[in-house]
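One chain is shown next in structure tokens, namely the form predicted on its own.
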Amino acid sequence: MIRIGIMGYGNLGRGVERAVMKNPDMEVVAVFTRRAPETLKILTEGAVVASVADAEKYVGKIDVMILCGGSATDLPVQGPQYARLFNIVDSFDTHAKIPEHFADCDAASREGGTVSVISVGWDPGLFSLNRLYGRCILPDGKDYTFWGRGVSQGHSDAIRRIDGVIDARQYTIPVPEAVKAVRRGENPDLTTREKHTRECFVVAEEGADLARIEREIVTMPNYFADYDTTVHFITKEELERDHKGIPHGGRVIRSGETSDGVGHVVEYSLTLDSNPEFTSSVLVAYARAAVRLAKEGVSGAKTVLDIPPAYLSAETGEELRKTLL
């Protein structure tokens, strides 16, 4: 059995626990929380709920620690911190800062003799793989990624970190005209602003400076500054009534030619009822890969681009060749 530790028990952490239940070769050993452990009720009988301060006591008892914090402030610290102690998997999704996060986790993992699999999910993650496949197969072409319409966990979390914000949901919305042009094989040159808009629904503290909160949102680098962003301030009741779910999805499209006038459009798409539950399922699959790499004596940071697909599966190579090829 692969012994799983879950660092953080929000939407993503709960999703990881559910995903582990779907994988008979895995078990949750411990859940680590910043809350009082005795107040946390988890689904896994026999698993320990412990304080994050006690995580080091579980070295040797956990095969891989899945980090379920946010990319804005949690993972840049937790990644290197825990990579020195455990094999880790995280969902760091601030695209512009992935090289920096990779370098930090790589140095920590090499120091600790562990494996860090970073930026795992559907984007970055599965969409990254599809961009790579498309670029390799159709080198004369362009790739396009459209997200949504759906709730971005990372962007919603970034809004919640703003002083005066109680809760928030952020929807990423593709610009329909841009998607249509790409599907027609027109290969348009699109700016970030021309591909997506962002819509935010925010619950603010009573008496909070709404103008300041809106300004901090729309000017936030790496999240909102490059997009047309609309901010709506609503009540907590409205948020719970109208924005309870966390759906998402999107598509990767590669459009190119193999010879003059011979065009091809390749599209990979996802429609997700629950962004965190699907992301969690990807994290759990890559946790299996992290353990396999560690058993082979590998150390350092890896991304989905570096890991053989077969390492994600509980089936043997023989079984995969028989049933999938």
Second form
2 protein chains.
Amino acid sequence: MIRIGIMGYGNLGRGVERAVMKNPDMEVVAVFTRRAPETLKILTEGAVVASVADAEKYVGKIDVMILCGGSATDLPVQGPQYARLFNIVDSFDTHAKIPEHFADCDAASREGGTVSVISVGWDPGLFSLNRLYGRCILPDGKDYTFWGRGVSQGHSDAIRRIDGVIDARQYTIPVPEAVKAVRRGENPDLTTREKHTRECFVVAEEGADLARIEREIVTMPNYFADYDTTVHFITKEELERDHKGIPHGGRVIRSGETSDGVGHVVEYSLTLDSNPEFTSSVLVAYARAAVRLAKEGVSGAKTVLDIPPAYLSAETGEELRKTLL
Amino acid sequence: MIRIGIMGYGNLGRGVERAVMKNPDMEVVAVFTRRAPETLKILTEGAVVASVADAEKYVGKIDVMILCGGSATDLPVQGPQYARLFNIVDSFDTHAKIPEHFADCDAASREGGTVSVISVGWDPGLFSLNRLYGRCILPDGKDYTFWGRGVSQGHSDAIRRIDGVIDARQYTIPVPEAVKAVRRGENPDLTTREKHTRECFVVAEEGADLARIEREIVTMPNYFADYDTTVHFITKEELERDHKGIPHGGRVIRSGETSDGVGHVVEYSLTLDSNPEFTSSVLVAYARAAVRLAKEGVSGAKTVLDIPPAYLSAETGEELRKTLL
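Output block for the form predicted in complex with a further copy of the same chain, input the form predicted on its own:
Expanding to the full complex; the earlier chain stays at the top.
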């Protein structure tokens, strides 16, 4: 049995716990929290809830620690900190800072003789894999990534910070005409505005100036100004009834030619009922790979691009060749 | 520069030559043929056309030999034969015999200190990869492979062997309702007949008994009897005008749950203008991986499941992490 530790018990940590239940070769040994451990209720019978301060005591009792914190402040610290002690897997997704995070975890893992698998999930993660395969197989071509329809937590949070807003949910939506043009192999040049639209469902305070809130949303730099944005004001009840889930998804499309006029289109798409639960399932599959690499004596940081696909599986090479090649 | 040898110059060999032209870090050094070498015209300036009998003389002059023969009789012999001398890549696609072919090439490659990458292409190949990733990430689920719309060479050949048939083209077509049900996450149980239909375009001899030909096609065991098959009789001119290409494609769909009622659908699809040209492009990307593995001192047989995705690329890990993770 692969012994899993979960660091952090938010949406992602809870998703990891559920994902482990779907994998009979794994068990959750401990969940680590910054809250008072006795206040946390977990699903796994027999697993310990412990304080993050006690994590070090679990060296030798956990085969891989899955870090379920956020990329802004948690993972840049926790990655190197725990990579010295455990094999780790994280979902670090601040694209611009991946090289730095990789270097930090790599140094810590080499020091500790462990494996860190960083930036695991669907983007970065499975989408990165598909961009890579696409580019290598159709080098004379172009790739496009479309996100959605799905909830962007960052954009929802940005709306909530506006004065007079009680709650909000923001959906990122790919522009259907753009997706179709890419699928037809037209390799169009697309601006930000031409690729995605944004749709916002906002609960405002009673008597708030709705026109002002809408203006603040649609003109917000980085988040909304470069997009066509639609704002709907709804009641708190409507938000809870119609927008409770965290669905997401998207697609990576590579189109290219192998000779004049001979074109090909490769499309990889995800339709996810729950973004955190799916991301967690990817983390758990890569946790298996981390343990296998460590057993082989590998140490250092890895990403999904470095890991042989077969390492995600509990089956042997013989079984895989026979059943799914 | 990676020096490529091409063994066999049919559709696949010609596709490999074109694919190499799209990869600036590679060059075709020699094309080997069973025909009289002086009768062969190739596209690559400076490359040699040689007899298969002389292949052994190219040891040390070729980094990887891409075997472009057929799976029925060529590759079972050529794989082990050339794996003793060169790093090889092949597209062996007789699913039931892959374990045996793997063992043969593995033994030859270990003896020769080379790397054999076998069963490369899109199925087996990229579709196998997607079945693997799907199963590991959504273990509580089901996967479906649909082929087409595309030309099946084997089925077209089978029709041509019928008395009174001059030429034929057979298209494999997924049943749209089946694809839709799978995409909705219904995990249906589908019979062979419910998954694909077959459409045949047949040129018959003048005065041939068309009803008899049609009956022989639709009742042919293994090839057509288990499918709903449509037969169209057309002229030789219509066949050449409308059915000249070798398009193909298909999709692998994995659908599964991460907790009760929380479902996800992963879909990987290919739309290919030319089946052999696309397959060739996959072979060429894995040729790069074979050379890199051999340089690291690896020997033996590998499949797409064993090879780190980054090995397909000419770029460094740093570049890949920065640009596409």
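Numbering follows the first chain given and starts at 1. Since the structure is predicted, the reported quantities are computational estimates derived from the model, not experimental observations. Rigid core here is just the name for the largest C-alpha set that superposes within 1.5 Å across the two forms.
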Tell me whether residue 196 is among the residues that move between these two forms (Cα shift of 2 angstroms or more, core superposed). yes
Superposed on the rigid core, does the Cα of residue 71 end up 2 angstroms or more away between these two forms? no
